[in-house]
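Read the single chain below, which is given as structure tokens and is the form predicted on its own.
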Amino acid sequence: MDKLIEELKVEIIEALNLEDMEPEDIDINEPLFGDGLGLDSIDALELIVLLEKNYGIKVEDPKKGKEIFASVKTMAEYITAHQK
């Protein structure tokens, strides 16, 4: 799962145009929204697209998004559990 986590960090930086960040700047347990990376609802939509495009995973229930996108680690766990 470490490879997936590193891959996700790079994809998040690219998808959200976080130009001043490097993958090592992102703590895998740090919240993606709020106090952590400080992402917003537009960023959440980008992350949903990222999951669909790169991993073939559809987020059917928007309420689940809060759980899935809590941190990079929770995203990786969700992908691992739901990837086809």
Given for the second form:
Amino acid sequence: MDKLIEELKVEIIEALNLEDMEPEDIDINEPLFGDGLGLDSIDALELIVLLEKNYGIKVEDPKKGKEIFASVKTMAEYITAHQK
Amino acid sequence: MQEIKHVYIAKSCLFVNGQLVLKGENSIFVKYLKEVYKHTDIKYSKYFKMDPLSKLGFLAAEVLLKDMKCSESPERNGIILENKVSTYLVDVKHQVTINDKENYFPSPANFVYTLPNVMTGEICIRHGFKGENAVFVNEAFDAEFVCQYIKSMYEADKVDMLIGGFVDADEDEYEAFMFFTEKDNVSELDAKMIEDLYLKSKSQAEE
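Got the form predicted on its own; could you also share the form predicted in complex with its partner chain?
Whole complex next, starting from this chain.
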């Protein structure tokens, strides 16, 4: 799980062009949206693409997005539970 | 007559009113833009998500509007630009992600920038402009057209301040020319003068 979390941080920084950030700047429990990293709706779509492209996981129910993308940790947990 | 404030960015050079203010250490377009971003001394995280064209326009506007007074009414400020290759760089980037039907992953973050007026939108969001804003695709900067458009906006009493200019980013070349106009000084706005400022800036950057 720790390795996956570190990979995810790098992928998020790259996919979302967070050029000023380093992986260690991201707290794994910090909210990705709102007060945390301050991501927006386009970023949310980008994260959905990231899950599908890099992990083969399709988010079928958009309502689950809030739960899945709550933090890096919840994303990693979702990937671990759903990766084939 | 006071000279119209103008900014020019090309060939790793930033000019303000014809004075070189930042000669870049890096000749690579996006890396030079990062130098300009640092030079402006702003913190605007959304900048990093923009496509190269929007970054270029955004930075030119940032430098142009420094210490300038815009109208206090958002609806009375606007921007009219021209551009040659539209959003070619991000269009290509987007196309690469959708070429292969077996590996079809269009990037939403790229797709949203595949219109040149998103660049003016970014500038308007940053500075709170809600007045006229448009980008016209043209073969080259047409000072006559832009000045005529700006004058018609003032004559119709639609705005109090308008930025005019040309912002373009191709694989090999990039160029941003922006100038600041106000309704109160519209009589000083002359297409020949604007064209001369543009050509002078261009030739300075090429030296």
